[in-house]
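In the block that follows, a single chain appears as structure tokens, in the form predicted on its own.
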Amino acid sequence: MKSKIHFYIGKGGVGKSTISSLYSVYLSDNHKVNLASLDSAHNLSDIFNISFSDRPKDISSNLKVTEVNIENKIKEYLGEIENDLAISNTNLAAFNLLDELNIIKQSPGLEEYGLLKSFSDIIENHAEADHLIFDMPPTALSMKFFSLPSRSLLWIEKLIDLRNRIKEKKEIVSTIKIGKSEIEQDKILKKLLELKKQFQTFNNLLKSEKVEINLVVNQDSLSINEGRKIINELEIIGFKVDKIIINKFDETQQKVSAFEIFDQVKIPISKEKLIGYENLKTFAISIF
């Protein structure tokens, strides 16, 4: 994968959408860029003054913008689960697994799975882009997104171990031999192994050098304290913040000394309203 991935995270209302838009416009002068909003409270349509959807829209020859419908991604994910249940259990009705699917629909964690699926689809469908920029949801959901692959791997490892022990106790014949090859016949175990590989790939990618995490803050105490919390929570799950973006920076306001060890980008207050591609481009050129 050649694309550089940029995440813009932070407390709600600090200007993540504006900053990610500005940087996208700036980069698109010389690079192919895809900007995607993963926040259900989309702001990109208001910023560019253009209506966006799940389908990427060309803003310039090098810039595409997408506002992902997370609910649709959750429906796709549930459809995949239903299909897997049907394949793994041909007597679906007899075991009443459709009722279990209804329980799954109410389970916690679906929103972050929807985010991960959205992220996966974008990096797969826009592999030609030089830069993939993600305007992320507020703190709590973003933290769940980053921790999801590693948390899922822990559960999958336990489930694989449990499945193997069930096989041993019930003497399940899991493979048949054809010549020198073996074909896995335990469909549940096969799916678990596929999921393990998938989440390991996500985990490795998110922690690779291709990913840059940018924390957007303002100069008020609430935003600064939230920023500290985000940095600490990311460190606990094995991530680091690469840059601090101080939005609406004002020399007369309190200094953001809490983040002095980080690379900082200070975005001044714009004299013009940052709405529309041309206004964004003019301001972006002046600050980056």
Ligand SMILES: Nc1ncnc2c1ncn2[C@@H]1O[C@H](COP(=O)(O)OP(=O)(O)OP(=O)(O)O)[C@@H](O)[C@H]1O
Given for the second form:
Amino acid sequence: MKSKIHFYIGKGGVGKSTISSLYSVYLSDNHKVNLASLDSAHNLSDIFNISFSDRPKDISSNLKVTEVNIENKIKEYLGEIENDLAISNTNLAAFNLLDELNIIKQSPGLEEYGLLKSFSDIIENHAEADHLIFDMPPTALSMKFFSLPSRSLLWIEKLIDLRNRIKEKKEIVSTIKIGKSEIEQDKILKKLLELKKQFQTFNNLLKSEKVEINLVVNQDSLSINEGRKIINELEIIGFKVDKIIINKFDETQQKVSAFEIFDQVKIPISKEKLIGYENLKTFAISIF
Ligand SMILES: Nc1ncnc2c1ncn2[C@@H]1O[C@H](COP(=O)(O)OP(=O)(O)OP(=O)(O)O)[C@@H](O)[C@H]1O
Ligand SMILES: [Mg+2]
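Could you drop in the structure for the form predicted in complex with this ligand? We only have the form predicted on its own so far.
Below: every chain and molecule of the assembly, starting with the one above.
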């Protein structure tokens, strides 16, 4: 995949959607760009004054915009689980299957899984783009998104270990019982190994050079403190922030002294309303 991936994260209201839109419009002058909102409280339709959906819409010859539907992704995923359950439990009564599915529907982590799935679909479907730009959801969910692959890998490793031990026991029992030398392939182990590979691929991609994480802050202590926490939390799970975007920058205000070691981009306050492609373009050209 040749695309570069840019994430915009930060406290609510700092300007994530505006900056990701401005940067997308700017880059699309010379590059193929796909801008996607992974925040289910989408802002892009309001910013461009065009109604978007989970089907990418062309804004110009080089710019496509998508507002993903996380709920639909979760439904798709639950549908896949239902199928898997039906295939691997052909001997189970239908109501047992429903019980299992109802528990899965309540399981923690579904929302970030929906996000990761939406992200991976965009990557797959827009491999021709030079830049994939992601307007991210509120901080807590964004952090869960970045940590999901490594958290899942921890669980999967343990489950593989457990499954291998179960398999060993089953093999001993079946050899004693029927003296069978060849044991049929363990479907559950196969599925776990597939999942392991899938999450490893996500983890490697998210931590690769292709990815740029942009933290947007304003010059107020709340957004700066949240920014600090984001940097720390990301560091713990092995990610680094690449750039700090100080948005609505006003040089007469106090200096932002927290992020000196990072590359910084200062975006001034726009005098014009940042609504509509033409306004975005005029402002983008003046700042980048
Ligand atoms: N540089 C700027 N100059 C003037 N207004 C700005 C600038 N950046 C953002 N704004 C305005 O600030 C408001 C919040 O911006 P935006 O919606 O992009 O933030 P957000 O971080 O995406 O918010 P949310 O967390 O709610 O998704 C909007 O009204 C936007 O037009
Ligand atoms: Mg937003």
